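One chain comes next, on its own, written out as structure tokens in the form predicted alone.
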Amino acid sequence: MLSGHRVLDLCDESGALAGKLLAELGADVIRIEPPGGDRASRRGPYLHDQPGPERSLAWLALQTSKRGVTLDLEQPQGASLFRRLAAGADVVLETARRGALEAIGLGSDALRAEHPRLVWCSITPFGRTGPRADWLAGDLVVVAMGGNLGVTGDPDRPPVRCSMPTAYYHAAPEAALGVAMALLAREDSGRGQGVDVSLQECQLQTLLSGAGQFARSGRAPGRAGGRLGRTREIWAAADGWVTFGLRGGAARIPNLVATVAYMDECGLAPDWLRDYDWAQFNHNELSDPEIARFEQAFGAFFRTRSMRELYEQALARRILLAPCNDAREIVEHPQLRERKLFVTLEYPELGASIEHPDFFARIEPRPARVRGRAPRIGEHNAEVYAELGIGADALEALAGEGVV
């Protein structure tokens, strides 16, 4: 889809997924990191729990399909080489602090003045302009200031964040889409554009209807934990958690009736629940003890069944229930296996074979898919710099000077 386009990727972990998405859409993405590797982005956990910059599982997951080179941009020779690379590129992706690239003569204004067709995409905590443009922040601060943290967790306990840096993963598709739109616009205008992605603004989509509710009521949503309003929404299963709404209405009551029938077939529906007049059910009119009685009955049943069994029965019986899948369930999911979502990549230097998701969308006739494993530190120095006329001896000299 993006075959024939070249992307220079200067991102830390907060923008790494954007480069991966563009690479798997067909772009030639060249990951540029300092000599010795970008240690901050090569964090643990590590393959087989053995620390090492080339064993970072986050790195191996986020850098697939890219080529990798090393380059010290803060040295004059390194900055000069980057400008030469930019002359043959279509896109620059970066996550630098505002002013950092300008200080070494590699700011977007300077590079785009030299190369008007260049698309420049910045991914930063609060965007390149505005009152917080100079603020530094990682995932935790972004999800807090974006509103997500305030609605995540139990109401009687401190807020919690997801185990992975989801602020980065929400922003990456927005950045990739912005780059694709800028490249499309360039076909008509002949000029590149700036794509300015704020991690905080991208958190808006995680709030679902929260922004609209606030506009309507003037009240910010709070943490509800496993409940939605007065009733439970998240339930313990035998091996994890499922989501199931104990609510009335035309769509929900048949769902409750089907669930009780399933419980009864298993011999686990109390007599009072089996005989209940569901035509009269309205969760908004129930007393707290009545709600607790329903929750005890449904909760006791769900705890006797695995997430997968509950989901399979829900599909068969048209019950509105879904598993809260963890990584184990996703990897083992029969539908994903049937659709051949995963591909095994070989890492012989690590003595490992690792499964990766192979595609994020089905796109024909040019599929989006993993095109190779994550590069090793400086793995493609020779072939990339050869395009600039730098031979082996000259490259070795640059390496000796710490430029590459």
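Residue numbers count along the first chain shown, from 1. Given the structure is predicted, the values throughout are model-derived calculations rather than measurements. By rigid core we mean the largest C-alpha set that fits within 1.5 Å across both forms. What changes on going to the form predicted in complex with the partner chain:
Where the chain switches from one rigid part to the other between the two forms, the hinge residue selected from Gly210, Asp134, Pro367, Asn325 is Asn325. The chain behaves as two rigid units between the two forms, and the smaller unit swings by 18° against the larger after C-alpha superposition.
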Second form
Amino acid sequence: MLSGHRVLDLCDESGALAGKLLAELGADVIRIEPPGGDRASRRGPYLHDQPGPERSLAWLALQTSKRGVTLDLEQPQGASLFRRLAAGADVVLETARRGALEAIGLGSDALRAEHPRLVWCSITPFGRTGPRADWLAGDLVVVAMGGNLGVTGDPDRPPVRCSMPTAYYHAAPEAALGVAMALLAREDSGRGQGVDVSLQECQLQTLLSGAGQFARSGRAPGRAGGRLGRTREIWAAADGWVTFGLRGGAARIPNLVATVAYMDECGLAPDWLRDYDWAQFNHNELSDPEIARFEQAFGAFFRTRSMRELYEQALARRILLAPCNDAREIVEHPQLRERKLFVTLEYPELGASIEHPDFFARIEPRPARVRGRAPRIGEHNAEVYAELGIGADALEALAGEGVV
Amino acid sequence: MIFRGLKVLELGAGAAGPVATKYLAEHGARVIRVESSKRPDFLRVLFLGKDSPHGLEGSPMYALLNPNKESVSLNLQTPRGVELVKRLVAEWADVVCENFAPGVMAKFGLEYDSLRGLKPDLVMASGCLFGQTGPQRRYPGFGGQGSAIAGFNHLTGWPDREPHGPYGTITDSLSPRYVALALAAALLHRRRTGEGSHIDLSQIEAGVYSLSELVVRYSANGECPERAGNRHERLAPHGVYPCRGADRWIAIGVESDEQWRALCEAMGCEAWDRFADPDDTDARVAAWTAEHEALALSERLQALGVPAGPVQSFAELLEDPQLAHRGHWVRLPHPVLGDLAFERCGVRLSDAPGVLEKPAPLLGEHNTAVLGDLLGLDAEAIARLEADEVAT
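Can I have the other form now, the form predicted in complex with the partner chain, not the form predicted alone?
Then the entire complex follows, led off by the chain already shown.
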């Protein structure tokens, strides 16, 4: 759907997913990395644990569908080539610290003045202006300052993060959305604009209005381990963990009734629970002893069953229970496989075939999809620089000077 | 604003659907929610006790996630209610966004293939837990299950303890931004070609797609990454350390030797091999941070070029000077709940920044504007719809 648009992608790992999204929606995304490869993004773990920049699994995962060129922006000749690439581009996507691109003459103000149709998207930890615009932060510090960390974890231990960078996952689609909005506006105005994305601000959305609710009520949640509010959300199964909410509401009470019926068929529903009057159930009004009684009964039952059995029964009985999957369980999930979520990409020079998640939505009539593997180092130098009139000899000379 | 003039009809409930259209509403689209007191959005009652004084209008969560929108009350259990929705699609809407369980829209005759007959260039997004196809599509689910199935719970917490979710239900916060992106891309495509689109989005797949690295690591190396507390595979020290006061913490994530030397200088000690014994490294950093105040220490470390920041409470988020600079919080009076702190999204467009100017709608607040002004019904006809429990 974005075909016909060209994106120059200068992002570090915090923005890699944004360029991937635009590429899989159809844009021509050119990832620009320093000669020899971007060592930070081409990091471990490596394919078959053999180190090498072209074997970086994070790179292979997050740079799909892009083309790749090398260019040393620190050299004047490299900066000049970037300006020529920008003349033919619609979007620049970058994650540089304030002032870094300006110092080499590639600041957004200068480039946008030169090319008024250019959309310039900056993804930074706190946004491009303001008292903390120069603060440094990776995922952990963003999640801390975005409010999610303080309420995640156990009360008797420090706050704890997700071991994968969820701050980047929340910002990438907002950045891509901002780019799409700016391109849409350009259809009428003929002018590009700046898109300023704050990782911290995107991260606040994970609270689903929690801070705004606190502003009114003065009541903030504390770290509650595997609980959501007062009631348990994570439960032990015989072989792992499942999620199940002891919450009510019209949409949820039938699932509590179905859970008790399932327990009863197994001969494991206590009498009081079998006879419980669910019409009166409101989880907001349960006393602590009542909650403990429910949790004892459901918890004892779940511990007798495997994650798989509980999930199969949940599907059959419309119980709101799901397994806490690891990577293997995700990749083997029958629904995801039936939907053909996974696509296999070939890496013949590495002797590997690797499954990737394909695009997360089926879009008709113009599907978005993973369109190709991540680029090798400088893989598309010849074709991209040829568009600037740089032939093979000139390219070799640039390579000799370390520009590409 | 970018979506000024865009007409969006929204059906569904909860967070995942409504947050997606909030991006459009913030940037000028007119978003009309179709709701009914016969089967209210569960966010209108979530967290409320039986004696909550304002009934369906008393939920701060519903209010905070739906600013700038309008509400028409139409009971989809009645043929006339459905007929009015179809008229809104045929005569008014550019976009339909829904997040019902698969099959619900079809039951009403409102699935994409029917609506496209009424509006050939319609852009429609259907976003539910598992998507519109596949053997488990009818599994009734909320974000809690989505977060677990997509793998986020397994990856969050301490290796020696049960998993946690990241706070909130992460597929509910992730998937709406993916829906909004797909809608914006489809609108750009329509602007250039005149062609509409249907977007069948799975909230779980949006989560798994985000975790592409996890899938690739499993497929390539057979590895199942585990939750690791705050430990990082490549960085150290990387943790959350205690500070002076009750439940006060600083997050520090050192990314380079240069930053490590700066941190050691601040600690007043010689740099040591920080990777040799990560537990010892963490213990020594924690002993030092415990003597300091979280924000002051963060400011000091940032001045030295070390990535560090306080673990902010909800109260601190409301006072955060950077968020204030960004205009993140927008105070608007809600007719029932009073002054509320609404939130803008994380993107600022230089020429057309979004604006929040209206609180969330009361249920059916815009019946006259929608049924009267848009569909031409007179007051008597609207009153009859209300009396017949069609507009309710």
